[in-house]
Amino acid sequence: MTMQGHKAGAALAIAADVRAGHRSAVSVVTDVIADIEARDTRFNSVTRILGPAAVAQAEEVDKAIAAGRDPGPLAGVPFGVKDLFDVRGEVTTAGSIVLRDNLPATRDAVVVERLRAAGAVPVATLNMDEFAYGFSTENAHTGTTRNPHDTARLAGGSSGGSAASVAAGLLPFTLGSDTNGSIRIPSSLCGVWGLKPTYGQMPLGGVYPFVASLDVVGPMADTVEDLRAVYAIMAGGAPVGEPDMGDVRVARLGGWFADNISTELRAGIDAVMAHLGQDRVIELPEVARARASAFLISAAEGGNLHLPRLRRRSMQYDPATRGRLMAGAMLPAATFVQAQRFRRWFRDHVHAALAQADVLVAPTTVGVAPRIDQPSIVVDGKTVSARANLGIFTQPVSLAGLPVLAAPLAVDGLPLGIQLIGAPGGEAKLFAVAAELQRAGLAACRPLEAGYARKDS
């Protein structure tokens, strides 16, 4: 483990500088639009770039800290959203041709919407697996993102744009959505911090789909703070308290969370609970059954919800993404209602886990990002696709609701994650722990040089 000092948030920053008129809105937007068009070729986590409403947004949110009123607690921050939130103006592609030519959108989606009314500026959308139907963000339709660590990997996925753009140094903070890991494995991979709230927590208006009994959405950034803050806005305004880490009790999960993970991930796992004085270990019961509830749920519910538009246009898909659709649509009424009926008992017995818990630690991936042109892991023994196998230690805790911060550790060499588990509405709880971890320099995120970080001459 590499030891890092702590950094301040950077959207809080410029929303500071912004906010104390040390900088303009308008440069810190146009900056990041340049800094995007200038090195986001290597990447390829932007799909859109909002030019022109982004700036002149910025620009009013500079007439109004010239006319004395209260611009926002983000004043002037530019941020991205996954290609599956509407951003009004804009046609929502979900990362796909299928819907590209659909009306542009009227309004924003309802947290896209609150990070304006708090002042932050959305200035791109980011690129995705289609539909949100994969762990890579490998994209017939927009091209495969790459990690800024090392751009012949994988970002991972289905929100890879939003975290590979944290990583790069492109926005201070990006929103994504998870419905099987999609935030926790690119985060993870990228070397960002991320948010999976409580199921049910975040309002849903405005963004595309994929299953509904299980979507969520969330923020990603480069610091605990910032990823609080825009958490907090995105939830309706609320603070997030912080309990004390007496408070506070952490175990790591045994059994499969600790099968098939790399060498460098388990030294790391055990220095964070040697730092938290922790040694409990939790098993949960039938694992790999919850693991194969979340396929067919995720399988059989987005399959019927892109049934209508398969049997028109199903040439038009992904063809990764339109077999795993179809098998998905064909999957008996039976089996569907079994796994619902796995997940209640599966949900009972995560929840009496909480019960001798806090927080439980866990690995996000197996290990480092796979490589593109090799994009695969090898899980017990067995060599499998990365595209749909990375979230193997993702879904069983999706299928249970619960709320999960990712946190990348702090390693030398590519990235490296683990997931903070919670009870439902138990995010102060997992806020405090990766606080701790950032104070203490075993968890940080490493973006490349930003170009939101220039100031204003």
The other form holds:
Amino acid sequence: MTMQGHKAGAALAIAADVRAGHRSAVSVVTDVIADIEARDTRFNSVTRILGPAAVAQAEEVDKAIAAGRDPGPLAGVPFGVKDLFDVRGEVTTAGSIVLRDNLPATRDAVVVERLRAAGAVPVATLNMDEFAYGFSTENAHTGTTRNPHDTARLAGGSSGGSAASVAAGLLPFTLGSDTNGSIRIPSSLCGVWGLKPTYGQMPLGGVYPFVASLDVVGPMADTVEDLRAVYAIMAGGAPVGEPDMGDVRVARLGGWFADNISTELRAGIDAVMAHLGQDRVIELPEVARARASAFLISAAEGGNLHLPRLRRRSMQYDPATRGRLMAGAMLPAATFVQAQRFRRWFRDHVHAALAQADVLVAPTTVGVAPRIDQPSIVVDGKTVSARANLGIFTQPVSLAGLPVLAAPLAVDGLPLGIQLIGAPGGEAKLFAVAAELQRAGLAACRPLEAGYARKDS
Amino acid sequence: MSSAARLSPSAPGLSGTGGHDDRKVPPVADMARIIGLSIPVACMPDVVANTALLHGYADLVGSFVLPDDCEPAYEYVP
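Moving from the form predicted on its own to the form predicted together with its partner chain:
What follows is the whole complex; the chain from before opens it.
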């Protein structure tokens, strides 16, 4: 296995080369497409290659450079999007055949539009759980995405194609969505950096919805630098200055978040806290109910969203999704309202915790990626479904709407990841901690051979 | 609360006495009818299982006493 890190950020390095005329955008894009065609049969991370449109846009980037115009900070950088972002000229499927007869999108999703304006080139759509309702990227229509670090294992989900394509070195960055952990879980299991921004911060125009109360979109990348650059462009503003690490108070979450994790993961968190010189432990109250509330709100809103189609053509749905959506659509109003009221209660207590620390450290999953032929994890000594339980540490945080940066620990063997959880709008502090962990060698994305890093001959 | 209960809320209707306890058998067909949903026979076991799972979570959240002035977070600001 060839592992390459990119200290400067692979995406930023490509843009620098393209802007300087060392590589053409067209050559970058065509190389990446050829690489996907050659290697993605092992991973099944890509659902569609946007070949002609991508090459056409790359040509425009090269023309801009030739004409002396600014091609943008991500000039010629190829990227992929989870198949629920609108890309002009393409049908947005949300990982389902249910939407396949929809008309192609007439414009990009807002965040895709911003990245395109910055010179980045969408080259592929990426696999996901149907309608983002799952943690495993096992899709009856498009197949299972395999973990590049061990193709016998799950990539995680629902943004599994987005994480796997970065981990495989097929793409330097991708976009995903996170409702209950769908950026953080695959980022952790595939060993890439991911960001779930604060709820409500990112524009969701042109993003196929799942749970309006919880949906967030964000980037996944192979370095903190790339993640920060892409996030800033998606958010529509200049990168925010990062605080000095000495000014960032870090604590680890105990209680619920300290149970059930593997020895290696616990050791990794210990090492992170020791390096940061911080030993405070904070416990959030009623975490089980917070997770349950996120579960219920997701079921109810997702079920309601799909109810008209479930009435008419339920058999087109992935069986694993159909039953969950139908059950959710039938949830009593009393249950949904209680969950939403609990969310308000939980918010107040989370804010009390965040008065004591700026960044909370927690595991993302209980351990490494489950095997595809044994999709289970052990929780409280019991073997339980991975599909239903991979989110035990992410769902409670989703309910609170907090920003979370998923950091891949630099471990031997299969990837493990942690959540760096911040206060609302506190992304800058998350990036500061992430950059420090990357600098210290405690966290790192180690993609397989990165085709996009090849230079023109 | 036991940790097992935390992670795997009771799934009424999936085990135990089944139809002898109305509360433990989600009336899925009736619930579906109310919202105009027809559930294919082949899908019914999966829908029942998921409904039971959700009811377990609903019991967990529903059993928590909230103050009357705790409003739903419909327009949530983190």
